[in-house]
Each structure stands twice: as structure tokens, then as C-alpha cells.
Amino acid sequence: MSGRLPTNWFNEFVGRIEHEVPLAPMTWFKLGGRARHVYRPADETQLARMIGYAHDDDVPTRVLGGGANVLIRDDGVDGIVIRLDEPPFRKIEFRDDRVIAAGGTDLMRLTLECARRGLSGLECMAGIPGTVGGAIRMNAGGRFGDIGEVVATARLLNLEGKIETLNAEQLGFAYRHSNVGQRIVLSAELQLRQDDPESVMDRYNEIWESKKSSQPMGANSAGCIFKNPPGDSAGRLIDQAGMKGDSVGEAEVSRDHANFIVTRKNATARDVIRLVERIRQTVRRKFDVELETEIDIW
């Protein structure tokens, strides 16, 4: 791909596209190289036009949400990285026990606001960073529940620039999986339950404190590195393999939770990737279990 966008694209989206943009500050790991192009659409219509052009010209596109579940390689990303951080992509509407949340909505902000309003069902996501779109794409969650449990419908933008609406069954939620694929989550309708606000806030705080006491919340990390294998826990296996505190370069297996990798100053994405592979090989050798990564590696 050339170093610049095709002229017709540049003319139409001037002011919305930056070139050679550092991506590390946009991620929780604070690692990785530059994006060839970063595009911030003003609204859904403009986004759809760009996606259609990119599809027609075979230009790769990726959406970077909260950067909480992604590791960007040191040599960066070709193509177009899309940031849905303008107000239309962060809008929230409350309709009795239903919530319409745009794909770029901050998940922790939404979770807390629902709890304060006595809307129950989303408090299981307390302490989980990212955006609504990213959470739905991977069916984010943990031992307290997954976001897919409350998603009624989602509006998706496909690679041809067309909008589709899928219901919960069509979205095919499973453990850290949905049928969203390469489509972009524009918005989702969440079905929650009216409850006593104090009770919902108590549950929210209980879940938040549980995560805070068992996970390296203040460190640079990207959440759980590996999916749990069927009937077991990736963190338990890594811990039992004696890998807490193991490190490669400036990346280290968290001493608080073995399924987290934390990074120190001067760490590189390569350090993390090498440590991920070391963990995988060690667990395979000791337990004959193949760990699958939960994070996206770009």
C-alpha cells in the first residue's frame, strides 16, 4: 500500500485523517509502533463511506476502541486505524429498562451509570475497560458474567459499508466469542432489569473490589492474556507451572494474577510476544494443554 491515501479519499475526508500516528498511547499496554493512517469519522454516514472505499480498493481497516485488549507490534500497523471517539459514537440513551449505547461508548462509564440508575445486569462488567463495541465483539466478561447476556440487538456496519441489525441469537455469543467478525459495532440495545439503585451499586462495588484485590489494576497490561481452557483456568495453569514473576525483557507475568502480563519502562511489544510464547510452551509441556490468546495482537 502507498504511504498516503488515494487522492479522492484525501479530498473527501481531509481533516479527519492523520498519518504516521503513534498508537502506543492509545493502548493499555502503552506499547507498539505507528499507524500508517488514523481516521476519526464525524458520524456513521461518513464512516460508512470510508469503509466502502476501503473495501473497494482492498485497503485494510481496523477499529481501535479503548485499547484494553490489544497488543500492537513494534513495527506498527499498515492501512487505516479507525477511532470512534466523536460524540455520535459515544451516545447513550436510557429507555426504561433498555439502554441504547453507541459502539464507542466507554464501558466502565456505562456500567457505573447503569448501576447508579438501578439498572441491573451490567454490573458484572465492573472494572472491565474498553468500549461497548469491543466488548460485544469478544463477548467480554469474567466469572461474574458476560456482556452477551444482556445484548438484545446490535447494529453492525459490514465491510461493504452497509448496516445490518442482528439479534442476540444471530450474534452467536459464546465464551469470548461473537459473530461480529470484521464488522463494526455501531450501537447495541441492552436489556437490563429495574432494581433498587442501592442494591445494584452494592453488587457493582463488590465485583469491583473483588477484581481490584486479585488483578494488577494499576499496571500497564491488557487484561487476561489467554482464554480459559474448557473446565479449567488459564491463570491456575500458569501459576501451577511456576511462572508468576517470570519475565522476558521488561515484560513480566503478574504476581497478582498469573493470566496477566505487566510491563515496565522500556518494554517492547516483542518482549510481551516472546513471554506469551514462553507461557504457552511451558503450559503445553507441563499439562498438555494448548492455551489460546484472548488479546488481539496486531
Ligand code: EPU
Second form
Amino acid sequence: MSGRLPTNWFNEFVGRIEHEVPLAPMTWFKLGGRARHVYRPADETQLARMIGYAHDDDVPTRVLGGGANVLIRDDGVDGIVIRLDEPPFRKIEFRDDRVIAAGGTDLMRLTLECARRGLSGLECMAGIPGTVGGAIRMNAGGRFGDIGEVVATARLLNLEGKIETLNAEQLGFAYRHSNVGQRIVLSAELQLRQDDPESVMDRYNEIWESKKSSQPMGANSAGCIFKNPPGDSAGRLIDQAGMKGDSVGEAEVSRDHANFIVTRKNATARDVIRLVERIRQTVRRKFDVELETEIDIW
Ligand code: EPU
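The form predicted together with this ligand, contrasted with the form predicted on its own above:
Every chain and every other molecule in the complex is listed next, the one we just looked at coming first.
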């Protein structure tokens, strides 16, 4: 397996591939190294062709969505990092109480737009950053609901470059989980409910406010670091272990919410990874609970 592109690919994708690209600015943590290649497909057809070639030549590919739930290691990543930020990947179509959103759509933009139109069901996602594809893949959500609850179908591009349409049952949504796996979310059809715009906006604002009051919204962080263990809360356990404010290098357990890690200037991904390990060990020792990371570490 090599991250180098076969030279015969260049003609077809020239102008769409950059090399040795720093990924830190594309993530919420603002940490980590470079991508060997970054590819921005013009449309689905081009993306499918690239995925097919990469599959045949064994070049690793991954999609970087909004970078809201990803920590890039300091060494960077091999292969091709795909960014779905051209207009066809950010399209939103409203059809009565259904919305079809492309995978690269900014989730915050979609959530707000639906609330403004009085389309209810997505306001539980107020304040959650990322893209529609990234959110569906991990069934993002919080106390007020998860995105999986409103997904009717999703069109996925598989590793062979073929499109599959899955319904909600096949998508297998569970707590911070779906069956998307290595496939790329091209678009999703969301089933919402027509409601009064004012009351949907009120609920949206309430949820947004409750997040703001309990989480570090301004700092460089990637939201919750660990999944909640069944029937418990990772934030509560880390807090009870007395770890708020503990740090490794320039990475610190947030004093606002213990399941967040915030970073200071000059932090490295290694600082965060070592702090994650220290939290895990402490919680294991004190409570005999095994915490599992919610963030993806590349
Ligand atoms: N708690 C503490 N100390 C803390 C943090 C929390 O004692 O430092 C206690 C709280 O008092 C509360 C309980 O733990 O009794 C649960 O805390 P919270 O209501 O903040 O929710 P959470 O389970 O920690 C989940 C999601 C968040 C989402 C919030 C609100 C997970 C892992 N986290 O947090 O999602 O914003 O609910 O809806 O599912 C994310 O996924 O990145 C994320 C931030």
C-alpha cells in the first residue's frame, strides 16, 4: 500500500489535487500534520472515478468533512484526503416536509435553515458543527436527539466506486454509530415535520443556549472526546475522578465540561493523545469503566 499517486492519474484530475497540504486549519482542534494529497472532486461522477482508481491501485482514501470530530496525528496522513466542498456536494433541496442534503453540506447551516422554514426534527442538532455526511456516519447528536432519527435514506458511494441507497433500517443507527463505515455519504433524504417557524426557532435557540452554558464553545476542541458508557456520562466520570484542569503539554481537560479537551497555543496532537490515554487509565483505575473515544484519530 502506498500513498503515492500513479502518474497516469494526474492528467485526469490535474488542478483538483494538491500535495503535502497542512490539515490542521481544516480541523476544529487546529492540530496535526499534512496530507500527502488533498483532492476536491468537481462532482459525484468524478469522485466515483477517483475512488475506483484508488481502489484498484490500493491507494488509501478518506473524507475530511467539517473536521469537527477528528484529530490528525502530528505525522500527518498518507494517501488521499477528499474534501467535498464544491457546490454539488453542498446542495440542499426542500420538497415539502422532506429535505435532500448533499454530504458536504454544513450541518449548522442546514439546521438553521430548516428551523427558519418551520421544518421540525433537526433543531436537536443546534450548535453541532460538521457536515451532513460526517454527522450521519457517526449518528451525531446529544441530549435532545440524534440525526439518525430524521434520516429516511442515504446515498452512499462504496469503496469500488458504486452508489448504494440505504434506508434508515439498513443504516442501522445506534448511539454514535451507523453502518456507513468506509463508504462516502453523497446525500441524504431527511423526513421532517411542518410546524410553526416561530416555535421551531424557539426550540432551536433553547438547545443552542443550553449547549453554550455547559460546554466550551470558543476554545479549540473537537466536542466530546469519549462516548458515554452505557447508562452513564463520560463527562461526569472524568469530573468525579478530579481531572478537570489536568493537562499534558498544552492540552487540558476543560474546566467547563470534563469530556472536552481544550488546547493552548503550541499544543501538539501528541499532547492530546497522551491526555486521552491518561484520562482512560484514571477512569479505569477509579471506576473500572473502559472509555471509548468518540473522536476519530487519524
Ligand atoms: N457532568 C459533570 N461534569 C462535567 C460534565 C458533565 O458532572 O464536567 C454531568 C452533568 O452534570 C450531567 C451529566 O454529566 O449530569 C451529563 O452531562 P451533559 O448533560 O453535559 O451531557 P453529556 O452526556 O456529557 C452529551 C453528548 C454531547 C452533547 C450533550 C448535550 C456524548 C458523548 N456527548 O454530553 O455531545 O452536546 O450530551 O446534548 O454523547 C459531542 O458528541 O461532541 C457532544 C458534545
